[in-house]
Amino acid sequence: MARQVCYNFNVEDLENKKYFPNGFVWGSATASYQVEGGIENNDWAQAARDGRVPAAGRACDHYIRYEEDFDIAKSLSQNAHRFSIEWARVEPEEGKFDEVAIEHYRKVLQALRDRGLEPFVTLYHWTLPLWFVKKGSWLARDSHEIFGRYCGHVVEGLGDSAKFWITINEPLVFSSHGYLKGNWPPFKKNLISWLRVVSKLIMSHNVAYKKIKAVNPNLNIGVAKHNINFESNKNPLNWLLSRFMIWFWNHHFLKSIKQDFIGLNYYFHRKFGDKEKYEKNDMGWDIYPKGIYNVLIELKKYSKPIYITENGLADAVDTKRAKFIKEHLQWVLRAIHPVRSLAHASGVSPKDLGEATSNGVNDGVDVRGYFYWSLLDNFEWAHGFDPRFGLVEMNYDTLERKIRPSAYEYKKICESNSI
């Protein structure tokens, strides 16, 4: 997947404009259970019926109104969209695939194509069919084979409509909440089970990778990996703890799988021994834009194309979102452009490009796209519908969509391909 990167700027613009590579992917993301509505045969719907999590209900009714939502994405000058297939719709009974559901997702893909939006398709975004849960979920002996079969069948039916496939979204987040913290289905608190599930998810991805490549070897396959910016103060124990977490949380999974690209989801930083106070979003999460640069630099060693498949914040009043996007993208841009490429493209020496580039700010990470989370306000898992991550505000009573001012600021970035 090697490519030659071109830079679309003039020398005189270097000081006042910052450009992303030509062909950069600009989009936003959704996930089936969080927006589609009407899904009742998966583990989260059952947990809602049991009173353990909020109910998603009709959510954003995106299953019906997807074309309207894609029209909005197109109007915001996005050129790509990430969404997920609902496993419980496609395979409602073990080994029995619903071709009507497959055809629905084919129409979704066609709707994206018709609008010039490159599809990035996630095959598993945290919800599981009830029959799979009854078999023991990811701890079942043959869970990896079952998952591989599902992925292969979906790609066989849809693989000619999408080039980019994400097998699993945030494997360590799902597994830690479900098997270690016990606050998501299946509500377990067992360290050994958690580690076993992580191992099973690695196996499942690798089986799915093989199955998908057998269908079409030209497809691009990866995961959406949630990496955290771990740092520490000068305390040696804190330093060791941060290094361990970088190894286990950020890299163990990635080093264990086959992949054509890396999907990076970035939301959190953790500095052990740090007492500094940071600006927060509506969920109390620190806002730390530099962290996306740090985790991108960590990923450079894989020599794989990187797409930022999620980055966003909860901000109901929309006072922080535009600044959040711009500041994170400034750090992304710093990670992208190698000094030599800038010098070659502009015809001047690295020294003449200015202090920022000459001092090693641009480190040459192969980042090829950015997806804001999320296009729409949506069902935010155990938090229900209260958090507001969307570029588009949802009125859940009327299902009215209203584009937020920050979405227009993001639109300017998409249109200019620059900060």
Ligand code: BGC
The other form holds:
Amino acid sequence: MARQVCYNFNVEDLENKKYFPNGFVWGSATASYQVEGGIENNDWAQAARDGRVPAAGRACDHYIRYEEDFDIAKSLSQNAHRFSIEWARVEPEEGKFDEVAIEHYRKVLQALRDRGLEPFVTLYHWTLPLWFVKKGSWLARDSHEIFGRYCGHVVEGLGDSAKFWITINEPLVFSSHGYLKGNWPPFKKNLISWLRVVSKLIMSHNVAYKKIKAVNPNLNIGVAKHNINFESNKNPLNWLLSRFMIWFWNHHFLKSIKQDFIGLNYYFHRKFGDKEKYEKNDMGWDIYPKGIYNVLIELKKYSKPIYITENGLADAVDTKRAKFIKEHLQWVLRAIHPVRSLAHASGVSPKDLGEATSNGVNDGVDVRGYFYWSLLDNFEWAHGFDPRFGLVEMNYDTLERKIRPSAYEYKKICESNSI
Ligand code: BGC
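Complement to the form predicted on its own: the form predicted in complex with the ligand:
After this comes the whole thing, all chains and molecules, with the earlier chain placed first.
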């Protein structure tokens, strides 16, 4: 994909507006098990029956109400939407594909297209069919072939309806919870198994990449990678630790796979040896907008288009969300624009924007889109339904959807393509 950055604004607007490149993708994201409801044949549903994690039950009933939800996304001036396909619905038994489920997702894709929302489709967002788990899950000898077959089948059925495909969501996050910390299915605590799973996930992505390209070489394929802004104080050991984590957590996977774009999920920063206190969201996670700039700069060397496939916070009372989005996007914009044009557009002298050149970086990062996590409040994994990430508030008793004030602030950004 050739890099094309062009701007469409009047000279008089340059003084006080900051623009994103033309064609910038603005959306929000969800994932099947977190919103659809009615899924009983995957590992999380089984873990809920075993009493180890909360049950998702009917969740947001999005499997039925997706049109209503996409109407909301459209009314909020979004032009894209990221969602995931539930593997256990599409392949309920090994090698037997349910064409009714495929047909459902075809309707979902059509509903997005009808509303002018560009689909970004995730093939695996952390939930696995029970038959796959019985075979040994990712540690099964042929797990990569099985995953590749599933991805190929879905794309054969739906590849003409979506240009952007994400094979795996945050491979390191779910594998470390599932195989190292032991608090998510399959509840294992074993460093060696974890490392083996990571390498199987790399293989699985690469097989899927090949299978998808064989169906349609024009599709854009990537992963949604959770990268953390690792930093340290001046202590050399902390510095070494941060360099190791940058290599292992942020780059090892990305360097080992074939990809047409990078999907970045940004939530966390970690400064080793740092005692500073930061503002927190409802989950107790620090709010650190500048970190998104730092991780974007780190990704520049891949020379691939970047889509921010997730960024968001839990904020039930909605007092922090609008500011959170705006501040993260200010840093995204700073990463996109070459210093000179940003200085020009914002009326600030290039010297005051010196930070942007501190790494010798004086050219922009090719960021092409942003998806807020999430469109709706939803099932937040081991935390159940308490954390509220949505632009839209869910009443889980009545299933009534209520747009939060911050969603309208985000709408202004999407509409004007600027902050
Ligand atoms: C995951 C989502 C999750 C969100 C908030 C991301 O890491 O992809 O599924 O809900 O973080 O925790």
